[in-house]
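The chain below stands alone and is given as structure tokens, in the form predicted on its own.
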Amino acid sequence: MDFLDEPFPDVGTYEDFHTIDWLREKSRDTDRHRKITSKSKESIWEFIKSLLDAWSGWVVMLLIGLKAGTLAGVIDLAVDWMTDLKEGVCLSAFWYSHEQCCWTSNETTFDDRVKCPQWQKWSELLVGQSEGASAYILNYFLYIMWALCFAFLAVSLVRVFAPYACGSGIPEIKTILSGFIIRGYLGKWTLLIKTVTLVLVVSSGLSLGKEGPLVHVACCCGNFFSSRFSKYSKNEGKRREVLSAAAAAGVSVAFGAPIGGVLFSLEEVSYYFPLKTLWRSFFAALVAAFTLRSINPFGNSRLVLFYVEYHTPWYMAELFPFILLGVFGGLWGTLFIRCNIAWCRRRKTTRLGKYPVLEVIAVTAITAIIAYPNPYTRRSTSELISELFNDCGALESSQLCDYINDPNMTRPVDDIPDRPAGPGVYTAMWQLALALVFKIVITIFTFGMKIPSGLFIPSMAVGAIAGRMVGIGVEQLAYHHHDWIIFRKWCRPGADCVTPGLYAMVGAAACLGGVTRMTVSLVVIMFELTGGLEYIVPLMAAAVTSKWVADAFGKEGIYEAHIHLNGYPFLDVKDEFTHRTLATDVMRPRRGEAPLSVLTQDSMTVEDVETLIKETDYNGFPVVVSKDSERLIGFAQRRELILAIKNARQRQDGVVSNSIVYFTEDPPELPPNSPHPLKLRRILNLSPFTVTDHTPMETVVDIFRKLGLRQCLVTRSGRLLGIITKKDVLRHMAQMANQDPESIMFN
């Protein structure tokens, strides 16, 4: 019996930092499905097994949704409590946040709903004073100490237990979904440490969010459950379908936006997204959102993070400031990407990268020291965005709603007309201006440190601050100059015509779009996030303008920029290849290089093959009829050659170093005293993808993108000339763009 008739360990697997062969994985899954279908007709038990196999995908989606929703709920509750812990503690139950503590108090009044005897600031608890310079200094000092403690614990856990738990995770998820192998990046330790440290870093007050890392957490859940089913654990292509759906569930629980999550996975992170994956992503996002809603971490019985109710429609004249906010978002996105990439490159190439703990401590200390005096930077970024989005109703106590009221006003409370701004609004305006500058600068240095760090919320905060300031400006302009021709039709005295919260929402969408270059999914996430369904047109206008402006300075979003910075082999479908080069210009070997390393179909010994493997580091070898004719037969993977020879020596008698290796179906008759031959036809890919030497590189790049190839052989009239790998394509594209081709580090 041929030893290859039985499966042997590790066959069909890939080494770390290598790219999978999508065509091969698809073919293997088709074979597996064909076997199951034919066996299902043999007996009832086989039929039941085929049903279980068909339903296993939906079971995995259900488990991912449940776990991702549960983890997101726990993270939200823990972040609320630990963020408030920096300022005080609840005496009745120390695990309550400030809001929960005052909910449960019988002594809380409507006018002072944020104050209750059970909640005490640290100065009240330690020295019995709530006001005065000494109380302020003590609270200030403890705020900084708590922030430093949380940040130090987070960076230490990441560094010691799970180095892959740092960053947002989305650049690496995009690379993994394109077919790259990064072992351990979606492992159990990464899941555990990222969940714990995410709570710590968000609570520390650093300018980062938990939304991006929640995509990484959900993908870790997806990897964990898919490894429990052989259908996915033994097929890297099928596993990536599960991870695409898990990414959708991650955004679903991050923002409470299940439809936006599916579109985000489709538009932003997924490389291969068949229709079946779309349905399963929708189901996983639905289950995750339902689980989060059941936990109710925000305590308002709503799934969305920033629910708003605006009572005023928008007017056509307001499109101009909305588009201006889109321009601001595009410029901010360009500024952020360039500055952040420059800083991250400096971190990688200088001694700064050797001290990640010190860097995190320094940035945390600077953030806490500057943030505490300003009430808009002291609170958590999510609370800040929520306040900026809110409309000013009769019950609002925010400083942003300190307008001068007309005592003769007799309108209903849900239709408050525009009024002149009071001293509180002017104070808030300059505090917001300082907060805007601070957020812009500190976010550049925070994103990319060796801690979990999301970018959605800080980007939205920058846009929301700018938007609210523009909104208040337009509102006051309309109030004081309602007789101008632009305001005459829609801003009569005593009418509520401008909603500053809407401008904050549009600004948040514009800045997030400028940084990530999202469009469709961004608009859907924003209206799901806020419940502002009738404001889709302003959001679309801002998102499109933001993308146009940002694309004018560079096509890369922040995630693609970090992929290129890290040298991952990622062929972006959004990039256009416009150069007039041919396959012969890119293939190896080039002129002056050693000839291509090949295997022959029936003239090499086991020792020859082992020597070739030892002396080269190629991932595979073309198999030809002979070195003279070089007519192509197929392609053999390096890893499978090594495993096949190793297993043959152990399990097949007579295979020695001078045994002839045959890649043919029927080896010829050998003399009686010759060693036993080794037949390796089974591991040979008989249909490797080939192009001619005159194929335009534009076509070759398109083939690599759409088929997910690892390598492509170059022939002329059936004769082998050379090989083009994914790494060769990426190097060539970098060279054509006047970049360093050696920045592509992995296979």
The other form holds:
There are 2 protein chains.
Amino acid sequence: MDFLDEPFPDVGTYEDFHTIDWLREKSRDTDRHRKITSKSKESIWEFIKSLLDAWSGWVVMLLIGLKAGTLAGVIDLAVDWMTDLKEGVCLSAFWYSHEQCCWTSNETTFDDRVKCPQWQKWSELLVGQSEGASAYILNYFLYIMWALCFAFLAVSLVRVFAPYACGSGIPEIKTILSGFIIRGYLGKWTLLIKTVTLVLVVSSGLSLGKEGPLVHVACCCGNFFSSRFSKYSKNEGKRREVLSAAAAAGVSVAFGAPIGGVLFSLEEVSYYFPLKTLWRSFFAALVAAFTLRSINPFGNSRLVLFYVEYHTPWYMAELFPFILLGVFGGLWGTLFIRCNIAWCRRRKTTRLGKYPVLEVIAVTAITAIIAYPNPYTRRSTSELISELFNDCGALESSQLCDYINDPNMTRPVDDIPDRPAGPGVYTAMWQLALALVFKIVITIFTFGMKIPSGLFIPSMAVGAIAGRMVGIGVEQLAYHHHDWIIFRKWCRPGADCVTPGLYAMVGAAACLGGVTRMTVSLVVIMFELTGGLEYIVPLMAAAVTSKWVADAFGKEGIYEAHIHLNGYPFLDVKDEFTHRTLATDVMRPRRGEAPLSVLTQDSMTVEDVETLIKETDYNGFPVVVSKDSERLIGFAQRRELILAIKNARQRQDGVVSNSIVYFTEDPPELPPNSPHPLKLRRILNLSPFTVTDHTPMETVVDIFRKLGLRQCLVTRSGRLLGIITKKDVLRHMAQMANQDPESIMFN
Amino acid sequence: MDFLDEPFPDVGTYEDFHTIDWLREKSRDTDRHRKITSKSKESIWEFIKSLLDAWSGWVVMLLIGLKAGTLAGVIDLAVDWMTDLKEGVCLSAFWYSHEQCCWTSNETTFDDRVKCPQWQKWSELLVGQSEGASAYILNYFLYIMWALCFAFLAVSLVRVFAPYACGSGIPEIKTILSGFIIRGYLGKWTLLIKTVTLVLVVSSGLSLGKEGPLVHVACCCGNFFSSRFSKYSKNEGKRREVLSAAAAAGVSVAFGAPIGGVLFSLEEVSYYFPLKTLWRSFFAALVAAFTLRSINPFGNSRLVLFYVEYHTPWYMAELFPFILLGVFGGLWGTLFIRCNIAWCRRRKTTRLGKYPVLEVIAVTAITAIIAYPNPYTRRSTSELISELFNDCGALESSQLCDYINDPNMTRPVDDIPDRPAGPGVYTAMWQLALALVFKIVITIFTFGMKIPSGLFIPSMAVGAIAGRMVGIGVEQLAYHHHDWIIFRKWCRPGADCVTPGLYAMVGAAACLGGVTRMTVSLVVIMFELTGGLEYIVPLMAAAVTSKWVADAFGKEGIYEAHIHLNGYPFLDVKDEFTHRTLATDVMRPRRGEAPLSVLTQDSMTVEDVETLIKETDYNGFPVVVSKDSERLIGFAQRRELILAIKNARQRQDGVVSNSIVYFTEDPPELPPNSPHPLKLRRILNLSPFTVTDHTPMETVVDIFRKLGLRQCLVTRSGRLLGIITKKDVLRHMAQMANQDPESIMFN
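Swap state to the form predicted together with a further copy of the same chain from the form predicted on its own:
After this comes the whole thing, all chains and molecules, with the earlier chain placed first.
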């Protein structure tokens, strides 16, 4: 009659800011599965229950897809409305955005649809003027006020209700998926507050995007639904499979790219990604994309504002400017990461970090003041990107398409030859150059503030501006110099040979690649945005160049850099460990340190164990045959030891402080007057992971990564020598890379 | 002065039909890398060499892409020509296919282009008649003769020059990528013969495809180029990374689907797929696709014959027939796998297998005799699939598009409403039904013969025929019953509501999924064939249904079934091991068997070791402290022991049969007259992988899979108890699944 046959509460859970043991989670899930399978043969009801259990994975995916798609749609609609609210209001229905307001009006020409009477700027509404200096100043002032309002509301909500809602969330999600516990990071409050504040900050006009935070929001949805099914709620490993799929759904709705989302989750975010998860992620990503599409937030039955289709091919000679854009993207990535990390470190270490609200207000005010006068920064960044990506068709009325038309030319709509640039294009070039500088500087200060902020969109904007400028340059060069040898072959007069919009897209890919170091997923996302295999080569050339250039200055992408900055215990799959150290160099105790705290299998009393627990803060203790032989028999978790002793003291008769603790299978017969023994074999892990002291650290790192271990014992010829924890491995890796090992903070 | 400091030849290679040790390969590569990095600081020349080494991965990918793309193009062109050669010849240039022949002619109308005067059927050329019974019989006879010729040539070439060139090659490539050695399987001869015979068998009209063999061809290219670079040629682990990428390039050119190819390699073929490989695979796949496109074998600037773009949406109600097609696909998959495996087993075990040439001739004759009279089986299977996928536009002259047009209707070309079927469609339905039965039966007998044979195309053909028939059925039902409640909402009279071509594509996906159990990669390949996100949901519904239905009858796909049939040691990542056994149940020696053969660290003579090697055939021996204590200190490979002793006897003075073999660090001082000791610590693996006897087999299987181990030692409290090899694991898994454990044949 061993009370431990009944599991006691809280066994198998982890403490906050600790690392999970993947192998253990996996074997617990198999146990669970086995139980259900054997039960399912007992009755029809149990059989149905087992079927439901088997299907619950797909149900969770469906729910995540639906919810993530809906939330993305709601966010898109709300951002659209609130961004326009900064400029004016719809008289017929105040909840309409500018575009929706003028859709419903009966005006038919394009110009009238933009300036329909129902839509009134604030100056028109308040003082009855829409032109003139005073109206401009009033509108300017109200624009800033609305922006400050939104930003203040956002930062206050984050501070008061959900501090975890700030940032992009991707570094933390990477860490969580690698097996770290951060309670509340994916909670309901975070979900709610992040959704609301995301709308606020994007509408406030700050230089940030909603794409990264959308991944966090989708993961919150994933966590929410997985806690509804015991299969996932009780197993931290299985829960992470759901979260990986949720991340894919998040990217899927952020970019309208389901395949790209799955690859992003695989390449960038996930840690443990079995094939089953691949398939389910794909399902969740598709459901999310179709939900968003049926909401149709942009009214163009596309999932993103900047979907575009090009109609002209590209030419080999253009690879040179594309590669140049790649170099620019790599340099921008390096510059951004260095400056942003330096600024964030300063925020962490100096008094600056104590005034997050003030910081947000100040940055918002500066952004709004500088952004308003320039038409390219005044509008929302997605709209800007969309305009930069667009090819100049015959119907395009934008300033960027102000070319001088040859009046003798009559051609089909889609086939417009290269033309000389008009004055509008030159003005646009100046404004774009100013916008570029402004975006570069302000994004460095914006990312990392205590509000939700993604950097996909600002990075893409930087790249798109640079790309469009290069594109227009090449186009004009080709127009004015048709006879140059590089243009002669493919760019005859009257041919449509250069597409500046494509340059913008290539530039956007390069800059995004430089900052995040994504490769395949980046190209696939861009491919899904253009819908043509045609442009993969330019995109790939730029992405590869950008990655190589950026890697030459430092291997870390922005997410890894932020993980590092925060000291999360993240063992990157991509880092290669190539040093010659051995397990014996890394294990604890080091030479000269106190010997390893161990338990013996049959000679310690309850009190001894309790003292050991009290005096140390290790997460577990190896159990050996005896202090002399030190031959390893198992490993006991601290948390479970404490619970077991507490339970035994409360419930089991006769267990007192000087009861002997037995980890052996059959405790010997005790003399009749000795206290009742405490048998703890059930909580003993009889298959602890061991390596020999001669094992190269490279292999140890590989084992930790692939098996997701939390600790590993080191032996020599069967004798226990020491222990290596994940933290030890990370510290060793930091040391080998000449970084401060103390930057690794958690266990 | 230990001669073993110099590595002796052949250390670190593997024998044929053995399994590699991934961990060891990886650490050897790291050593190599470390050496190059430290050397690169010595001189500029070494620095350049290190750069070249770092770039060699990309160079290999580029070369593979170029070669695989070129070969695919050449195969496509040759197949096109030889398929037409069975029917006639081009008078203006005999090396032109029917289509090319008539392109060059000046005829302009479509009908004239098909029947241009330069292209002559054999009967026209030989007896001057193109119509009539005698001409038909002559053409029929020559068709069969050509087919027999091609098939005989193919099977003879395979038998004489490269027996490994037969089959699809994917089961073997999966096994090789999982770490098995089959010398010559990816050799130059195999590459050459497989390419030539592939052209022959596809042209002979047998029911097989070139897609699977193209993957094999691409892998041969990969092997060829990787043996040119020492980084890959000397490391079996790194070589497999290249092969994974080559497989992606193969699928990329087979289907014109680079992303699908990478996912196929990831999901279906590869075993160890680090992120670096993902990126490189993508590069190889793209280069291959672009090479093929610049060859442009089909003259439509598409990579495959059956690329198609649909213009009408699908409707919710159509999901029902799509799911039905999924069920059909699953049933077809099950039927095919069961029958084909039964037939292949019969071929292996009975006298049938002794006459491979006769078998091929017989099957070719039967195929040709039955195929010729039916227009849908006479043409090549890719053309058939292409016609079935196609939507009936206004210009389509095929029998399948023989609808009765409403003469009052004038509409744009792409928007044709549903119409009543004409007599041609009814004839086509009958012929398709016959073709379906024929394809189903003949494919079962064709796949597995001693010729190159893929089954993607026949499977897709079966599905496409069934799908098109269902599609036409639904279309006619909708046309005649517009008022039924299921049609009323979306299928008004005069609307273009049902696309039979889409049904064909969904059916093809379902059947391919049923046979191969591909999921994500299948959907992505199909998505790249249609070029629209629109149709992912129907394709996915069919693929999932088909997989579920097929899985209900047996978990194995056709490739796994063939791996099983051949007894390859393949540890599938997808199989879940959920049994409760422990390491102690699986390890050798079992209870009652002779004790484990071990070496001791300092008490065995050279002769003892030689005797042990002679008497056993194990691949390696654990080294223990002494026979009594049995505490493990390391593991020595048989191959290296033999080489070391041979070398020592030849080169090292004083090593004789009764020299003591030392595995310890410092051999003790020996008395002066004793023979010179043999120090073998250098070949000792000091970090053998160990688990305790209580470790659940589930964990052991996981470790074998993830770390790619060859063997693992079992200990209890530091004492060596036994050993588990990959073969033991596979046998145990077979036993647990109620299969014959003796079917696992290799080590």
